[in-house]
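The chain below stands alone, shown as structure tokens; this is the form predicted alone.
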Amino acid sequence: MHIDARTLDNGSLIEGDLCIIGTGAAGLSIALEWVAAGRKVILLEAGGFDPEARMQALYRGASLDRPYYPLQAARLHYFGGTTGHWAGYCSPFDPIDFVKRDWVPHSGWPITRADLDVYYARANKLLELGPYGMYNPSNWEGLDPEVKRLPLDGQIFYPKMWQFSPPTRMGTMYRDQVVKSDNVHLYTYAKVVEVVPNRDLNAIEGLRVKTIDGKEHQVRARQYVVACGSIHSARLLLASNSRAPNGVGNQNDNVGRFFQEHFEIMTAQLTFEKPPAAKMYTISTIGEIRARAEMALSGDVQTKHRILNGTASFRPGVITGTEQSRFATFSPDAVANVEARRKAAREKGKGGAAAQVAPAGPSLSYVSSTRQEQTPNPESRIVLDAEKDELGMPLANLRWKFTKLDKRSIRVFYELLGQELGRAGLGRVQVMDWLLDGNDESWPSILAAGWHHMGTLRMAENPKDGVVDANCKVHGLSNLYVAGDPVFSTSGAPNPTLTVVAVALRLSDHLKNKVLV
């Protein structure tokens, strides 16, 4: 069922059993689990069914410490959320991503990779991916004799597999299921501007919702799920301060902290002695499955060298010196025609890796780029601005902070890759100048990131260490949950969407089996 909140009488009361705030990958994944579940579900979307400049402007903000994408364009604010322009990269986090690593401050989840395996398999289906077993590189190799891993020491480097969603535009793919549902009530143009706790600050009493045309409504439910992404979930809780002066769930000053992104950056030139068997490391299609591998270090090697998790991709070409960061090529109005922008960027060589020149025929020269997790850092955070948006809600600003471990991990990764390529007689690695000096903590202008916002309402057993518990419930509040990338304790190396959906499905099961029974 669909209702445009602008058509309701001003001051309307909306009531239900479960209220989900946000219709991106996390919110929709939960809502779909509740179709025909016998409970009244309220699904709130701030925008409509298509991108609109006025709605995007509600989410503007500034990156205060270093260049970043325009915040109003880094997420899509309409039904389906940022799945409206994601690229479809999917891979599960590794077991080491969930454990406490004594060299990685604030690492460790209160759940394990094994706790998510069944949900990863379910998420694969929702995102139109192949079998979950196809993340095992041996299974991919078994489908095609030309797909083979580089002959490196498997105890050091291994092929980390990605599968590619079509990509699934969840707002298009699943719109009819939601709109035609009798028990899921979708309200568009219903922007939540405050989460209101009771006077004892131990439960949520209701929500304040505003529409872009000035109406205000109230929402009441038994249970609430915030699924607005890492920036705007944190913004919402921080701004909900009429009764909780520091913001809802922020009794330990953790809301908005530990913002993490994936470093994505051109890093090295690889030169092989003879053309490598590279099909495994390029996007290939076998049957209906699209996949590729990236080079990754084993957990044991990460532990030995005390570095972060990361992967390296490579493609034919040479570094030209004309490379640009995507931060410099992404404009605030890019949302209006994002697919055309992506196509134009690829044609100009300014997409994920800029200005590469690919030789004709079998190649000996490859450009390698890094995707790496960021150290969880409490000083990397979302903060509120004094300026407010059109609906009177404080804007959110980003303070993106790095640590020494972030850059050192990339350097060590390529030192080990160079050693291993040399030992195997395969070729050599020439790192870019920005990695040569081990004492240089600066970052080059070509640094970019994956549009992957994580960690601002992180999961932790102890309320002093995070915002939500192992079941994604906000500490100290009996009926408020968070879904999606805000709960990530660490960011891993893979793109987050598959894990976003897996964690959301796990939360949905918890609500069905333990809460709304």
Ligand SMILES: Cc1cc2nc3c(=O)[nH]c(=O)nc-3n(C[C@H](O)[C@H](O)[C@H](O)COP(=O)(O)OP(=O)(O)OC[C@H]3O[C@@H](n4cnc5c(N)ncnc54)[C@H](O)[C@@H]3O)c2cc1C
The other form holds:
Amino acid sequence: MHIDARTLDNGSLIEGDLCIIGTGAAGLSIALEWVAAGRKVILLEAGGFDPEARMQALYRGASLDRPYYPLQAARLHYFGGTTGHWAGYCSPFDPIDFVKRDWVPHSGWPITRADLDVYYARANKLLELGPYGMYNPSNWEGLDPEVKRLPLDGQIFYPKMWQFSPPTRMGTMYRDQVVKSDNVHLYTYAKVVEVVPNRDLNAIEGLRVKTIDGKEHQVRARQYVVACGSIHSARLLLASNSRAPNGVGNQNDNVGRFFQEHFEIMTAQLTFEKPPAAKMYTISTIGEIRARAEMALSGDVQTKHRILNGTASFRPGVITGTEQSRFATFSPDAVANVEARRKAAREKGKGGAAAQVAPAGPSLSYVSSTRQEQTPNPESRIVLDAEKDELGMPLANLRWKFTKLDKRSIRVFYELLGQELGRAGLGRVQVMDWLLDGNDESWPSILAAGWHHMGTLRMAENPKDGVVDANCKVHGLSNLYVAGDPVFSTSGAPNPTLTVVAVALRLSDHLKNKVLV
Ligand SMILES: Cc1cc2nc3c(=O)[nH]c(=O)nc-3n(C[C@H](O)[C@H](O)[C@H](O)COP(=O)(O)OP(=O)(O)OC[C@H]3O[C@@H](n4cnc5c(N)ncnc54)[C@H](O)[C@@H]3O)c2cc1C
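Show the form predicted together with this ligand, please, because up to now only the form predicted alone has appeared in this conversation.
To see the whole picture, the full complex is given below, headed by that same chain.
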């Protein structure tokens, strides 16, 4: 069922069993699980069914410490959320990503990769990916004799497989299922501006919701799930300070901290002795499934060298020195630009994400780029601004901070890659100047990131270390949960959406089987 909140009488009361705030990858994945589940579900979306400049302006914010994408364009504020914009690159996190590593401060999730395997398989279906088993490189090698890994020491480097979603625009793909459901009540133009706790600050009493045309409504439910992405979930909890002066769930000053992104940066020139068999590392297609590998370091080698998890992609080409950061070229109206580029690529018959990867050729020269996790860092954070948006919510600003380990890990990765390519007689690695000096902690202007926002309401067993517990419930509040990338304790190397959906499905099962039984 769909209701436009602007059409309700001012001051309406909306009541239900479960209230989900946000309809992006996380919120919609949960809502779909409750279609026909016999409970009244209230699904709140701030925007409508299409992107609107006035809604995007509510996402305005500044990057206070270093360049980043314009925040108002880095997330979408309408039904389907940022899946209206994503590129579809998917791969599961590795077992080591969930483990406490004594060389990575604040690492370790209270759940393991094994806890997510069943949900990864379900997430693959929602995102229109192939079977979960197809992340195993051996399964690809078995299907196509030309797809084979480079002959490197498998104890050190292995091919980490990615699959490519079409990319699924969840708001388009799943709109009918939601709107036709009798028990899921979708309210568009329903922006939650405050999560209101009771006077004892141990449960949520209700929500204040505003529409863009100035109406205000109330929502009451038995259980609440915040699914607004890392920046805007943290913003909402911090801004909910009428009863809890530091914000809801923020008794230990963790809300908004530990913001993490993925470093994505051109790093090295690879020169091969003879053209490598690179098909596995570009795009291969088996039936409807599209995949490719990136070079990854084994967990044992990461442990030995005390570095972060990362991967390297490579494509035929030569570093020209004229490369620019995507931060510099991604404009505030990039929402429209990116869609136009993708549409053009699709029309050429090449297909969304795959179109961005150059085909394998007989080249000897390849350009390699890093994709790496970031050290969880409490100083890397979302902070509220004194300025408010049109609905009276303080704007959210980004303080994105790095550590020495972040850069050292990239350097060590490429040292090992150079040694291994040399040992195997395949070729050599020439790292870019910005990585040469081990004492230089600066970052070059070509630095970019994946548009991945993680960690601001992190999962931790102990409330002192994080905001939610292993079931995604906010510590100290009996009926408030968080879904999506905010709960990531660490950021892994792969893009996050597959894990966002897997973690959300796990939360949905918990609510169904243990809470709203
Ligand atoms: C250009 C680009 C490319 C990307 N490519 C990839 C990729 O290849 N692979 C990958 O894994 N990831 C990619 N991502 C990241 C991906 O889009 C996110 O991981 C994913 O969308 C996160 O889902 P979410 O539900 O947590 O947040 P979102 O999708 O941002 O959804 C949040 C929802 O909450 C709503 N909302 C926010 N605040 C409120 C409020 N107060 N009240 C009511 N509703 C509210 C929003 O309108 C939205 O519907 C990309 C992102 C961008 C921008």
